[in-house]
Every structure is written in structure tokens, then in C-alpha cells.
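Have a look below at one chain only, the form predicted on its own, in C-alpha cells format.
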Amino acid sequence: MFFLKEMEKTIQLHPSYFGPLIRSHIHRELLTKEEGSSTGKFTIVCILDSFEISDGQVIPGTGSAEYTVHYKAIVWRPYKGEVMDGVVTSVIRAGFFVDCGSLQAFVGRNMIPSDIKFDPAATPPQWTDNAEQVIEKGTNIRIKIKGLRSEVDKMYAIGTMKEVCRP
């Protein structure tokens, strides 16, 4: 789910950036470092506006300065029960891994419909129902999130195909 969130970030600038264009340097640095980054709880999709930049504080010994920037951003946070699309990145006997943007999900064998079986003889390895449904690396797939786990800068999930409408 997407949200509009007010956030704060401390940006450090080298003295070579000091001058009349310092605000644009701070803004560019904010966009470069923050857009697309993950905090473990959510992913920053887009920075909309940096509405307050503090006065710089010189860091002793380096000559660099720190600026605190307050900004608004669109963030994405997955929730248990959310249905999402992704791309299969790896297929193993125990299930398969799916990348859903910045979220990596694992769909275990017990979360795959019973008519879809693992085919170890296939190249590349795949889960298939021996008809039109084939799940292999690169397959676009829709899953439902059953559980989430966060680390410092990454999110992981357990997903299921059983509760999602299939074509």
C-alpha cells in the first residue's frame, strides 16, 4: 500500500559544493541517496518536495557541512493479506522466490496449488500442471502475502498462490 509520509534526512556536503547553488546540490543528493531505498519497514518510491533545509553545521576536521532536510515522499509498505504481482527469480524443489519490487517473497510447496507439481527433469527447473501453467525463472506471477519479516534495509515475505485468482 502507498502512503504520503513526512520524513527527515541528514545530508553531508563536501566544501566544493558550497556556493549559490547549494540548495540544488542538497536536493540532488537527497534524490540520489533516498529514492528507491528501503528502510526495512517501507520503500521510498518518490520524493515529492523538500520543504525545509536547516542551516549547515560544519563538521570539525573535514570542512564538510551537515544539513537536515525535511521532505515529503511517497512510500510503499506491504501488508499481510495484500495481493501483488512479481517476477520469479529462482525455482527450487521446496518452492520458488519472487521479486515484488523491493520485497523478496518465497512461495513454499505447501502454498502452491496441489495440481501444480515440481518437474526436476525440466530445463530450467519448473513447477507445472502439465498443461498451460508453468512457473520458471522470469515468469510473471500473482501472490498473496501471508507473512512479513523486516531487516535493517530489506523486506522479506512468505506468499501463497492458493488464495489468489489464477488465469
Contents of the next structure:
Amino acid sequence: MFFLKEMEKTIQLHPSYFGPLIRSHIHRELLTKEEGSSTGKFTIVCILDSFEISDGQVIPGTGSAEYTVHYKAIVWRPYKGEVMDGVVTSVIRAGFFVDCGSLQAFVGRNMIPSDIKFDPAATPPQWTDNAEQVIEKGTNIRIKIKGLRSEVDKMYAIGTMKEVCRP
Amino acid sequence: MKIRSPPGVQYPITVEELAKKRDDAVQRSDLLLTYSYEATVTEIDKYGETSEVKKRWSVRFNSSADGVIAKWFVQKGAVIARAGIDIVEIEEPCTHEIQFGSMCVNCGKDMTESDYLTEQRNVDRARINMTHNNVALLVSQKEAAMAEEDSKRRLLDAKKLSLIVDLDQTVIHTTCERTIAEWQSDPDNPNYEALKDVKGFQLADDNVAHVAANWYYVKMRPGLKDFFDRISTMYEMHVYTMATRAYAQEVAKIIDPQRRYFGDRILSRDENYTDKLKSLQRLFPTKTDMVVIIDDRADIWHYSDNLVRVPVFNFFPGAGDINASFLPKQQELVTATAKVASPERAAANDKARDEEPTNGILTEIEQQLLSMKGDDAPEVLEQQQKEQEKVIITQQTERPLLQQQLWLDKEDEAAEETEESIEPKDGEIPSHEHHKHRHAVLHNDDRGLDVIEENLRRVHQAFYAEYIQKRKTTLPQAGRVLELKGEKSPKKRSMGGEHVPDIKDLMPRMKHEVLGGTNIVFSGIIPLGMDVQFSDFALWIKSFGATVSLNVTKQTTHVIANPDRKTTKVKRAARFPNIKIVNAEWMLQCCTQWKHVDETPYIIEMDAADRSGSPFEDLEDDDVGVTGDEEGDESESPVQVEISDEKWQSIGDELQDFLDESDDNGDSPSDSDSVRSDTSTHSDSKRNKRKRKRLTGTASADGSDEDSDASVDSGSKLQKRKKRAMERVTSLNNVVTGDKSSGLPSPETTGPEEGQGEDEGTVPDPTSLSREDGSEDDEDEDDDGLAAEMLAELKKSESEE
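Next, report the structure of the form predicted in complex with the partner chain; the form predicted on its own has already been given.
Okay, now the whole complex, with that chain kicking things off.
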């Protein structure tokens, strides 16, 4: 699910950036560092334009300046039970991997409808019901999150296809 | 899941009551049973008097798993005496066989949770990673076995085997030098032809070198596409590389654009748990019966029996393996170090070649030891990355290829023809075809794949021939037995693993036929200070059935020598026509082609002077007397000679001739009255084949034998001592021979083995061994002393004459 979230970030700038373009430097730094990053709970999807930069403070000893930036961002946080769209990245005997943005999910053998079988002989290997349903690398797929676990800056999900629509 | 009596409880305990019946559903932390135990406690009554009282306590025992009770192993009133006794079996709805990111794939539960009830953490149920491109997916032993059984069946049906393919220097060669791009766009360049199929790529997220937009240029080994086409009908191929994932992916795109050969079966350093070794168990955790590996390095596979070692593919001279800094340091050979270097350096080396081998080799070994010992400590990794960075930057800035080409051009102008080199690793030595009057640094004549293909084909054929054979012989029987036993499903059994041959047995067997019965001595090949038996070359050739000795003995059939240098061992071997003195190329050819190639083209020519012996050694060749134990050995003579008697006879005759000759011009003690029926025992009495009864009349054929060298004069204490020492040396070797588990030079290299590879003019120092303390410090002194003693002996015998 997507949220609008207010956040704060401390940015250090090297003295060589001090000058009339300092604001854009900070902006760029913020975008490159934060956008797309995952905290383990949610992923920052997009930083909104309006943000506040505090007065800079030179750090004793280094000469770098520290700025605190307040900004708003659209963040995405997956929930258990949520239905998501994703792209299949890898197909193996035990199931297949799905990338849903920053979240990597795995759909196990038992979570795939029983009419869809694994075909190791196909190149590349695929899950298929020998009709129009083929799950191979690159397939767009819709799954439901059955389990979710977050580690530091990484999230894992278990997906299922049994309770949602087919690809 | 079975619940057992827990540790940390005061046993014995008595079961008071079972709270659940069979087939009851239980939830985690539900009451399973109550038990009681007895303990003595100290009670203080109201008057302040203490007393020891025995008391019974009742305790509730909770379930540590969800599920249905399948079976009780205890009844009410039962007494449990110790921990670890089965109490109840609970059938779980999900056994968490497959886990992804520490969650069960089937029920989605977090596996890392643990509380007071946890006996075995759920994450420990699935510990095996058998996925190529993911480290988060783990499976249990049972699941892994099932998956492998599945794939085995599939492979057998398709008549295929699994093949693990290494990338760098096996099927491709990569460099970062941007000279390649310049040459590619210049049709006048002499290297243009060879570079036609070189493809370049950039890695988007290349933080390896901290150099923006680093280009990699990949050259496919000639004939790679056809090779894959043909091999993929016999093998299911996997990529296993020590490069990064991104790199492996890009290379896979180049060598397998349709992903027909490898699919997603690509394993890179990112998914390999260690940086040092490649492990079959990483991909095939339980069964490696049907796996063949091709790689140019054997040490990182721990000299696995599944390995087909291939000749190194070295297209860009001096580029090496750009991912090699993550691997343990390769053992370098003397000849290789001298020539692989860039031309300028090589030129300099020509002068300094003699010093070369001794320099820096110890540090090399130290480094290797260090790197092998290396844990995955971050600083080690950092260092490796820096090393790789350095390699890449060097390639980018110094442009060794360009330098080489310039050097070549200059040489062309001077109209010089460099000599064709016979050096094995010198696939990269500049070619000599004239191409627009300029020589090319790169040339496209590697034929390594043909040999690999031939070997793989042979393994495949042998495997399935044996498989079909075994099925034929065992199947009907098994079926009948099953029928008699009245078992239900013979079909199911017939797929069982009994008929499937094991590559680990099959391949060594095939390889052993190649050089079986040969006895190899290295000379001037393996750097000083390295344990010969554990050197890369020795381990390699031993896997083909050859035995490796330290010294030239009468069993010796081949001496592999450095053509540039005449070592003592070569000189000694030169006097025996039956010993073939060949260069290292012969061995490489044998080991890559898997056949005993004809030695003739590889023979190192010896001049006549070398063919005749020095008087000093003649003395030793003559056996004046034998010692007691030798006679004892003679009586029991189970001869197991690899060489036929006729051959021995002829060898003896030749020797006789030779000895007569030397007798004519030399004044060495005559062998006319020497005891000819002597037997030289080769220390190692356990091995019968080493004992050999000498035919009377074949005069002193044992001149080639170190042992009999020693038995010149029964009266000489010195010689006896030497002989004893030699015995010890050889028995030491034999112990070592059997063990090839490690590619490392053993750290506790013993005295005599040191310097064996390169002993220029020194006899292996026996005296230091003969003494019990065997201190190595005064080795040189001993050596000198020995030489002096021997000289004295010689003079004495001469004067007696």
C-alpha cells in the first residue's frame, strides 16, 4: 500500500560543493541516496519536490557541512494479504521468484494451482498447464502476499496464486 | 515431529496424566501431559530449624509444535529416566521443508521466532541451498534429495549428465584493455581478424574498479558455439564462476544468447558462500554421481574426481583471469614464470633466468598459504577487491597488449624471427604468420575445445554404456526377487540408484589407464621450496595413474625436465636409454588428451657427453657387495614388474654395453667380481612391485637405482648410512603419494623434499635424515662433509685398484 510520509534526513556536504548551487547539490544528494531505498519496513518510491533545508552546520575537524532536510515522500509498504503485481525473475523446480518493485517474493510449489505443472525440459524452464497459462522468466503475474519478513534494508515475501486471479 | 524429553529437567520423572488422546489436535503451547518429579529441599520451620525433606512436584509439559497427535510413546505412570526419550509424535500440517528469506514457503510463517518452547529452531530444518541464483531460498535435506532424485531421473531419461562449466579461461577470455576496441575498428591491424568475434560490454553498476564505465572485452574460445551445440545433447550445463553475478550474466548473454544451453543455471561468486573454493555440494548437495566439471584450475575444486581439467585458454597475452584475485593464488611453475611475462620483461628474464626460480617463490607460497587460510573476513575481501581493481587499472592504463604489439612491430622491422616456443602455457606467444608484414599479438588457433569435447564424449559414452550394462544384468534379477517377495511395485524399485554408475569412480578409472605404470620424476619444473608431491603438476599427473618420485630410480620411466636447464637428475637419467626425458608439454598433452601420447616430439635432446656417466657415479653404480637384509629380500621375490622381462633383459644388455664402455675408458672398480644377483630393496617393503629380483647376468641394472647406488661397498659405513637415509626418503614419499586431498604444499615440508624440484647439483641430503634429530640448519655442512667423505672413499678404492 502507498503512503505519503514525512521524513527527515541528515546530509553531509563536502566543502567543494559550497557555493551558489548548494541547494541543488543537496537536492541531488537526497534523490540519489533516498529514492528507491528500502528501510526494511517500507520503500521510498518518490520524493516530493517541496522540502525544507535547515541551516548548515560545519562539522568541526572535517570542514564538511551538515544539513537536515525535511521532506515528504511517497512510500510503499507491503502488507500480508495484499495482492500485488510483479514480474517473474526466475523459475525453478520448487516454485518461482517474483519481483514486485523492491520486494522479492517467492511462490512455492504448493502455492501454485495444481493444474499448472513444472516443465524442466522447456528452455527456459517453466510452469505451465500446457494451455495458454505459462509462467516463465518475464511473465507478468499477480500474487497475494502470504508471509512477510523484513531484515535490515531488505524484505522477503511468500506469495500464493491459489487465492487470486491467474496471470 | 517427535517430541522428546527435554534436557535440564530433574530426572527421573513420572508421567501423571496425558492431556490429549491420539488424533487430538494440539496447538503450540497446549498442555500435553503433566509429570512429577521428586527432589529434596531444605525446609526451615517456624522454630528456625532446618530439615531436608523429599517432595514431589507436579509440572505441566506443553507442546512445542502444532498439529495432530499421531502416537504416544509413553503411558500414564511411565517413568522417564533421562533426556532424549521419545514422548509423543505430532504430525505437523507443515514441516517447513522449503524456506525463503527465513519464512516457510508453504505456510508463510516466520521461521526465526524462538521462545521458551523451541527445541529446534525452524530455520534449522532447511539449511541447504541448491538454487543457482538465490541465496535466500533454502531447502531441507529431504527436499534436496527429492529434487536430485527428480533431476537424476530426468537426466537418465534424456541420456544426459550434468556439466559444470567454468567461464574465465575455460570457455572465454576477458580483458579490460581498450586497445581491443581500437584494433577492432581498424581493419589494417594485424589483430583485426582474431578480434572479429570479440564482444564488449559494460556493467551498469560497476563499483568493482571505481572506474566509470569500464569495458570488458570477451573472446570466446574458438569453436565455442559448436561445442555447446554438441555438448548440450549429452550434458545439462551449468555455469559456475567466481566472477560477480552481473559479469556472469553478461557473459552468458554473449555465449548463450538464446539461453538454450544454460537457462538460468548460472552460479556466481555472489551466491557462492566462500570466495576460495568451488564446491559441488553447493549445487548438488546429496548426489554428485552424474556431475562432470570442466575448469582450468583444479585446486579450487580440491582436485575433485569429477573434474575434467582443461588447458587454459589464454587469448589476450598477459591478461590472465581478471577474476582470479578472488581465488587462491595459483601455483606457478618455473617455466611459466619465466615466459608468461611481457616481452620486455621476458627479454630481461632471459639473462636472469637462472636466478629467477629461486626469487620470490617462498613469498609466493606464503601468500598462497595466507590466501587459502583466508576466512571471509572483510579485510581479506577488501584486499581482494583492491587487487582486482589494480589488475583492471593496470590493463587500462598500461595497456600491455598495445605495448606488446608495438614491441612486435619493432621486432618485425628488425626482421627478427623469434623462436617457436614449446612452452606449454604459451598459447599466447606471438604467431609467426606474416600478416601484412606485421605480426599479430593475438591469434585464433586455440584448439582446446576439441580435446575437451572428445573427453566429455568419452565420459558420457562410458557412463551410459556401464549404466545400460548394469541395468541389463541386475534388472531381471531384482524383478524376480521382488516377485518372489511379493512386493507391490517393482517398477518403482527399478528406478533406484543401484544401476547408476558413479562418475567419481568412472572417470578416475578411465584416467588411470592413461599413464598407468609410468613413474615420473620432475626436474627443473616445480619451483624450489615446494613439496613436489603436492605441487599442481604432480597431483594432476597422479590423477592419470602415474606415480611421481623425487629421484631417478630404476622404476623411472619418464623425466619431465626443463629444456633450458640440465639438472643433475636429467644428467643421471640421460645415461639410461629406457628413461625418456621429455619436456612439460608432453605431460600437458597426455593430461589434456587423456591418452599416452608419443613422446618422440617432446624428447629433450641430450648430447653425447651427458649420455656417458662421470666416474663418480660409476663408482656408485657398481655393486660390490650386498647387505644382509638385501639377501633376505631376494629370497622372497614376488615380482610384479610393469615392464616385461624381455624389456628388462634388453635394458640390462644396454646397460651392460654401456658399462663396458665406461670401463674401457674409466678406471673405476671393475664389476667383474661384483655380486650380481643382488637385489636392491626399495625401502618400502609393503609395496611388492617395488621389489624386484634382478636377473643374474644383467649386470648392475640397478645402476639407475638410488638404493643400490648406496650399496657400493658393504664395508663402507658411509654408504650404508646413505642407503638407510634413502630408504627413509622413499618411504616418506610413498606415504605422501596416497594422499592428494590438498593442493597445498604442506607447511611442514621436510628437509629432503625441499629443493627436490630444482636440485641443481645437490644430491638429496641424506645425512640430515639419517640422524634422528634431522635438524635442517646444518644441511649444507653435512652435504659438504658427505661429499668429502665420498671423495675420499673414491680415492681409496682407486688406489686399491
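Predicted model, so just to flag it, every value in this text is computed and none were measured. Positions refer to the first chain, counted from 1. Just so we're on the same page, rigid core means the largest C-alpha set that superposes within 1.5 Å between forms.
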2 Å or more on the CA of residue 131 between the two forms, with the rigid core superposed, yes or no?
-> no
To one decimal place, what C-alpha displacement in Å is found for residue 60 between the two forms with the rigid core superposed?
-> 3.0
